[in-house]
Amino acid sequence: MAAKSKNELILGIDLGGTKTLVGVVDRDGRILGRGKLSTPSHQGGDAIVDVIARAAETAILESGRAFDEVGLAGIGSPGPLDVEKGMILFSANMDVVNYPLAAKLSERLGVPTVLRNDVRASCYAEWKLGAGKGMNNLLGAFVGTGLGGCLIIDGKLHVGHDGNAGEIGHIKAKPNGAKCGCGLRGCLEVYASKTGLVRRFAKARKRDVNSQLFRVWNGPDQKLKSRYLAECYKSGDSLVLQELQRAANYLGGSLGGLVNLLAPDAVILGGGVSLALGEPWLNWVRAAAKEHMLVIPEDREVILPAALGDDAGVLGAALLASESVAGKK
């Protein structure tokens, strides 16, 4: 991983609807220090930039290096984006519209900043360093606050004509379904992500459904952490089990259809929800996918767990930023 010779470190930034992660990455792809803060997703772009800068300070401090050793920053952000202008056009899970994130961050951090899609960054890292290493055709699906995807086709990152290919969260899962944060109805994200789970749990709470979840989560005004879901799942909470199974069925069904369309070597399933719930969640998604797959390989699993955990977004953002700068030389 190349960077400026005198400023060899790269800040890799993973901006999510729930949390913001920043890592100090060296030229060998090692994360030397990390910073993590909650994302102020409903406070506007400037508040988000402030949180990123504070998380970067923590990461630099933990790394034992100096800020002037950083020569570049890469950020993975929910979209859709205008990557050439470094702008978030809008986001279903953050109150940001036409916000020049790359320029604002570059001004705040004092280094050139490259903006890319958050899931594309995570999937790219998994392709280069993780579960998809060595494969030529991959589909990535990352489940967190929202739901995003990524395509590797014939050994190349596929971005499409507008740079936003891979938005699997916004394919239609249910005709005339619930309204999504993007403004459309029936999007897969409404049914398979934490955003969708919040909607379902909020309805159950109004009906006074008994659930362990409501002892730690006070409703839509409080962020639903993936660890809450994991704790309730492990305890056998009936509401949480029911809704996680429902979400897995929607996600798996859609992934099965995409496998029929794309015939990838593998589907990499990652994100905060997948990481917290582990193999049981993965198996639910696999089972639902197989119900929709025309051909099921007998010698291998098609849907694989991501291998890099929370580091995927940080490493991918750093990788893509480095390669973007190198490509312009």
The other form holds:
There are 2 protein chains.
Amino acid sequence: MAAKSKNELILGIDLGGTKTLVGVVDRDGRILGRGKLSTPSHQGGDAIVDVIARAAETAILESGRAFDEVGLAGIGSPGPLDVEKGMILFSANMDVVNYPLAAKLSERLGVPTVLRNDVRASCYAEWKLGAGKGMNNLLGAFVGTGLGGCLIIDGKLHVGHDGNAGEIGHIKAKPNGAKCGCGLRGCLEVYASKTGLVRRFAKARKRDVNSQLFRVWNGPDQKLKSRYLAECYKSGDSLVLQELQRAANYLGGSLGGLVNLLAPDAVILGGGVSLALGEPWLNWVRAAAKEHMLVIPEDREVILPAALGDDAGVLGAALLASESVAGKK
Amino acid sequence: MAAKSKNELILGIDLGGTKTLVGVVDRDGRILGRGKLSTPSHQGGDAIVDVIARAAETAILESGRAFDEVGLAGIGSPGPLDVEKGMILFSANMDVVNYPLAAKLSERLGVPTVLRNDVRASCYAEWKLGAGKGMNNLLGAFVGTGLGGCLIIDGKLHVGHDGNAGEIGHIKAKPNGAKCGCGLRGCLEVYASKTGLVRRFAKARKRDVNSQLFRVWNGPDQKLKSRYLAECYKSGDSLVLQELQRAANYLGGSLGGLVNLLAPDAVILGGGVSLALGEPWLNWVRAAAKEHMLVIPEDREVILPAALGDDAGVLGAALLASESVAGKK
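Alright, leaving the form predicted alone aside, put up the form predicted together with another copy of the chain.
Complete assembly follows, chain above in first position.
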């Protein structure tokens, strides 16, 4: 083990539409302490910076290390972002517009801070340390409040023309489809994310459909926790089963088509919803994807579950920050 | 100009569902002679080899050069292919299954023959010599009998896990959509290719819809030439306008979504249909794409027309063969 030195630790920050996770990460990619708070989704950027700073204090306390051992922070945030300027351009699920998050956080935490897309961070961690370790071409699909994605192509994170490549949630899933939080119509995110499910459940609730879900969830003003979905799913609630099957069909169909287009070594299925629902959900998505794949390999599963769980975002943000500073990207 | 030498010429072959083009290409990427014949789509692989050999003779005659100056052939073919083995695995539009096209052609032409996907070849030529020259990230969409695509990522042709990446025609455009020639449902090709248009026009013809098209096209047993579409389109035939607008909406919507996912420098719109219809069609597709793009750049058009016309396939097949032999792929 390396001797303790100043600046050897990295704060990895995973800013989600629902919760904010902060981890103290060492140079070997181990998480030494964690902090977790609800994200203040509708109070603007400064409230988010406050919550991150408080979660960071908890994480450092838990790690048993000192704040001055931290030399760098990486944050994974929903986008689209201007990664060069460290700004969130806008976020459908957080009510933030043109906010200089990296600069504000750097000021607050006292260390250089690198901003990257949240799902790209998680996927990067899954590629370096998790389900996609050793592979060259990956598509990541992370189902949570929204639907995020990322691409590893030929052994590199593909960022594209404007640095924002990977927005799998905003491919077109249905012609003249329902309106997405981003303003476009028929985005895959409308059908295969919690935001999309909330829309469907709210309609069912208005129609007085009977569901166990409505004992714990009182409509769109309340957050729909993945745990609620998992509980209803496990107890066989018919509304929740039907809506999750519908979401899996949309997601799998689109993923199958993207496998035809991109021919990845694997698709990594992650995010809070996938994590909470586990194997049966994975198999639904796999089945729907196989129905839309030109060639179904006999020797491997193409769609793999993410392996790092809740830690992926924190680890990926730390890894990307570290590599950014090292000049590798 | 280099001195004449044995083996300095390449046969570039563009095998399409409708026509077969052969060009005699020199090392500077110039086409010295051309041959063109209808593709015998439903007579098996050997009939296709015959037609290619005859078109090659015409091309060599026109070039004024001798067959023994040809040292290599490259063929672009519809797929999916096993490029390693030089085989067509199957083709929805040509009734060919597991056919060793490269070996058969090599035997017939007497020179080493390299098999690559037809659209990947065209797109490669557009990248090296045409509309995408100097760019690093491109998505190609070629609308003809079918809908083919290709990806240039980070300055390289992206071939993916099995060598067949780029099948943009088989991304999912509509849940529970119509059946595609490939056997899947709701593929983009069903809505945005001549194969898809034939299906729609055949239905309209059965319903006795009045259209200028039906004076020159007698139904699905006859090839639907892009020229017929262009003539009806220019004279304002309402059925043809309506169906082409519908195809442009599907194509543009999907392309917009893929711009969100892939963030390419440009999308190159090519293929026989795009070539025949020209600027107004391009603008329909652009408009539909912009309706589904998260960010619309102010400083550039994302969707560009292919620049090499009918020569793209021939040039790309020759370029890829040459680079394959040089060991660069």
